[in-house]
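First, one chain by itself in structure tokens, the form predicted alone.
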Amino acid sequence: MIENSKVKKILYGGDYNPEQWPEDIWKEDMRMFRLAKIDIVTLNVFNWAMLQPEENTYNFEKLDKIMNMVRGNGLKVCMATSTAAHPAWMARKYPEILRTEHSGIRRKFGSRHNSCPNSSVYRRYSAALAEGLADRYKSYDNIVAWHVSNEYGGECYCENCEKAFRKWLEEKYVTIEELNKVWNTAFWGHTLYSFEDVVVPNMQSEEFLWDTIRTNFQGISLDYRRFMSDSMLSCFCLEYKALKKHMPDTPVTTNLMGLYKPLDYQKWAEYMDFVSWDNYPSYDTPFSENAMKHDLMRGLKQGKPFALMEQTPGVSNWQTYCTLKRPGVMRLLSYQAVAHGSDTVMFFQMRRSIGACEKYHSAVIDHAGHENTRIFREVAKLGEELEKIGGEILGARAASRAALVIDWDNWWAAEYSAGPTRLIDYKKEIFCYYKAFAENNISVDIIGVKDDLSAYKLVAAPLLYMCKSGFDEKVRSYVADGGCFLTTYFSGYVEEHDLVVTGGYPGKLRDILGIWVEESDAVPEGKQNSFTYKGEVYPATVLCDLLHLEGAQEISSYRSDFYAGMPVLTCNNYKKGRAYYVATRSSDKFYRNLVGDICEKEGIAPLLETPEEVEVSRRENANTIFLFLLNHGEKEAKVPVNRVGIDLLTGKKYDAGDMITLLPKDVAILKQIK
């Protein structure tokens, strides 16, 4: 949420690059923005080369013209710092600024995100540019937010990073003895005698390419992932501080990318004034997967609204199949973002570029250069609707009684594990359970291991391979006080350094779950065991835990192989609460039924009963509920209304028991008084 007194409605606009066009085009852009009800533009995302043509020379002339033009046309600005791509002179004069690949090969100038995050040159000049921009434009009251860099990502393995990694480790572990302990370097005689012995884990040292990147020392690779995420976060913070020197009251963000594995977004969010992200689903992305990413973004700031910084109004240009968004889909996906917590609807890009890799990426203004296109008409229609809605929804939050735990350290560690199977897929496992909540129309918050659990009746933590210090105590207290906890196979095995917790799996969760996992059977792809739940047979795939009951009750057991009859689904009554364990991966139908049954038992009611292709989501403030109904299907759908409300989009009033008719790809937003 862009918390700024100048923001009175859902902001509508996106990335605008007038510097790529002759000035006589700019006036026409302003005309078309007015037609489409565009009220905000993101400027200056990739202008470092223009702004600093030489080491000691800055040139703001063109940006001044652009800023004066958009201000004169009443447009708000999300101002970027341009630091995602350094200028050519910098790479030529300071080659150490360039990244080194996982293979050990030093890159040359080109692409973007090619700057080493631990280069003192990059850090100095990026912070200086950010400060220069803030100082120059601090009097522009139409700047409502700052946008640092762009889509941070990638990795570097250069000498700058190696030296910084050693320093990071020394600050974290203090002594070389402690580092040897947590990395278990006694294995394979890898004892380190000094922090100077530490090298980056890449293809030249501990990591190798097989079916994917693998590592000989999970602890080393895990710490490097943490370090690299921290390194880029440090770059963000340098620019953040530079901006705040001159514009302390203007909120600062950077655009995230959903479930992006390399960066620990939960840690990043602590340093961002508000969360923003770029949403680019493929033509076949399930709508519930898209919803999950929105809910993740909302959860990064403990439920605060976020900003949809980018989406394509039509077609993306970099996917395997650059399939057009069908009529109505852009509007549908825009409202889906708002339904799950976005207070903005923004696009990349405003005018379609004529060259390079994004020239066929859709834009509000197409290569045709006029408003007589399908996409522009759809954009303009949505702009009219958002203007009509105004500020009604701003700041409204979700109110969930169920939560899903995601943890980046756990994600990294689980997928670095050398065994038991390469089919371990943390993101897929998370989605299996999220989809089950979504199909039951149960609102769910996505939280981290640091977050409070007490507000929830049910907390699910699938594939909790790494149980960090203190989290087991948090879960133990939560369940003891009456909470319901659910976890799965391959959970509780290691602590935060990826060292096995001895004494039997699932480690520190063993008493809470009331089970002991003796061993696990990896199921080859295409094979399966099975089990029965409520009279129906379901598959058991990926991994089958062979477990013994230690107080838990068996709900179901395996049907075949030598462990036929052993428990596969259990529930343990622990003091006032319950803890469920699912010892294998199964089917969507099983998860839907299991989660639905548990929610019913815990008194967590669906938001509404809807047809299969109709998504329902809710935001609310002190006095009002906003119920979003989104028909993702290809057929008309009818939905029963649960209480009196007015559709914000049509103005039509509905009484409890009435039916709302949704056309294919249609949306309704019911405003209901509490």
Second form
Amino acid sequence: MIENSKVKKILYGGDYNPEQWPEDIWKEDMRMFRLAKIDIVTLNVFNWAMLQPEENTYNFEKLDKIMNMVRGNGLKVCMATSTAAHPAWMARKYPEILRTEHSGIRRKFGSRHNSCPNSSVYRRYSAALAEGLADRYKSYDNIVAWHVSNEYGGECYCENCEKAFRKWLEEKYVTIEELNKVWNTAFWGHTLYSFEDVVVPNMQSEEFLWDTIRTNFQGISLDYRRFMSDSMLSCFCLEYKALKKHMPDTPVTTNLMGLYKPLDYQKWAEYMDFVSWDNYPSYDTPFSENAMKHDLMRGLKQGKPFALMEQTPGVSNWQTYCTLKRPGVMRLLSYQAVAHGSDTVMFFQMRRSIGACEKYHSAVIDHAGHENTRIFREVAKLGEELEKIGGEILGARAASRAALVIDWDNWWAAEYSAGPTRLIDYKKEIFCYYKAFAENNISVDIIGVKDDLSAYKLVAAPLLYMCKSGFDEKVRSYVADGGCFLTTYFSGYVEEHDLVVTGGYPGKLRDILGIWVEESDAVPEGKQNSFTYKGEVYPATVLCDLLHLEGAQEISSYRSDFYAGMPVLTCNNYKKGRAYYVATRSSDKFYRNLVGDICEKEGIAPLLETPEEVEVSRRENANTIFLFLLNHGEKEAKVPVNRVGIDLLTGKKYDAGDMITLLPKDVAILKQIK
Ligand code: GLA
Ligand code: ZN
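Given the form predicted alone, state the structure of the form predicted together with alpha-D-galactopyranose.
Okay, now the whole complex, with that chain kicking things off.
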């Protein structure tokens, strides 16, 4: 449904589970979908029990009926494979498909996302089901995408996984000597004599519960994270291949979950035809946090548009407070997704269920069963607007000049680290910088360490604890050629196996940054050091590096403690470029000012000047700019327009210098010719 010639507009719809309802309701669904201008449904997400009621029996009868009905009603289909929850008979007959928890307890039948990714039975039957579905429905040209499984995630520590882990390690490290080296097993006499000695790192072995799950051997735990992510990815790939056998031209995806730590989405995206994801902010999630997740999803495929696969039209049952989305907020968040690169707006779900844990989760059609609800009216109104907008925006890109680096291995490693402080929080650190870009109205791409840096004037890689082989070289030549790099405390310590790079921190980044970090002082919660930047005093918290200049210039220094006067903020002129180092965690205001100043110096201009609560985001194609203005505030806002354009939503024309008035939660999409 992304980059698919059958798609001519922003698709609008969502998860639809008619098999959970009597058939007389279906007709009513079709009527209401028409009213709301729904044009796509995601079908078949949790139907394995229905499709394969016994080991050797498949039954597609009901799904045939559903498929014929939706096709007859002109709906496109995002077709799921139903493999995110196995049928009861499979658990009864093959208990090996059940997952084993971190505690070592084997689960019984129940829940979902419940299959061991290394069970050969699960792998065989899930691929067979995917293949059977593709074979059966290949002639349905209203299928615009395949949706494999659902929100892959969790973990397993069973014997299948243990065996597969040994194999994975043997393929990666070849000899046991190499494995002992990279895991540093001489520590505590943990030397392994053969791959058979490897056990999974859980509560029964290397891991333990302190404030959170901790590990004695970071290297082992880190490899297990990689292995688990790879294990699930290989399940995805098995289904992908099975689908392609019969429908080679239909794009395949699986719905991701934003900043989801257990799965290395940057690696996953290499195997997906397009990225899709489920966005469930809570009532108090800052709008820039949503924006960051959208940008991460866009970055997974180097800027290609993605699909918003799910969002709730109203409440999510599973949050602490099922706070209603205020009038206009569903529309605002839908356009925010589009503003950051989504080519769809989709919901979970179309009709609210009557039983089990999601019966109080909003849906397009409520328990009341008719169209006279606030939510349905808002959905229908947005449907009308999206129809009006049509396909103009599809495929348009962001064209950012600044990038923020996220790396899953680094995330895992930094947070497994025992020391220097429990306050190491990768997501938080990344968000500090993302928010600073957002508050300066600077468009930013979120990229991985494998991505090309040359398109950017500024690359920020906060808390880059693990600097994997090759990345330092990439940064070195990027800066040498005139690029600007920024990193922070707790960076460059280890290589990809979590082994320390000796010779002084920040390891291989040292010459680029022109500094040497000799020691780092953990600052307990509630305490702080401080420093001055452009005449204002800012806090220094979490960790304070004690560093020496080796060519860099000091911009600011600590104000107190025995390291008062030592540098806290530095910039190194390295060949044609510059490299900044922020030796501590500070406040939002500091980041906003610092990032704003660096961007100004590097010639990265804000997209537009807007009031604080008005977000601005831009997509563009060869000839056209789409400037999205999103008023997240509670008050009316006025925004000066920068060039001639027309608002796609109201049809109103604007000249450069005109003021556009946005009501609270309102949106404008200015179409401007380049
Ligand atoms: C996830 C799942 C859906 C549904 C929603 C509820 O996104 O993919 O099946 O459970 O959460 O918020
Ligand atoms: Zn397992």
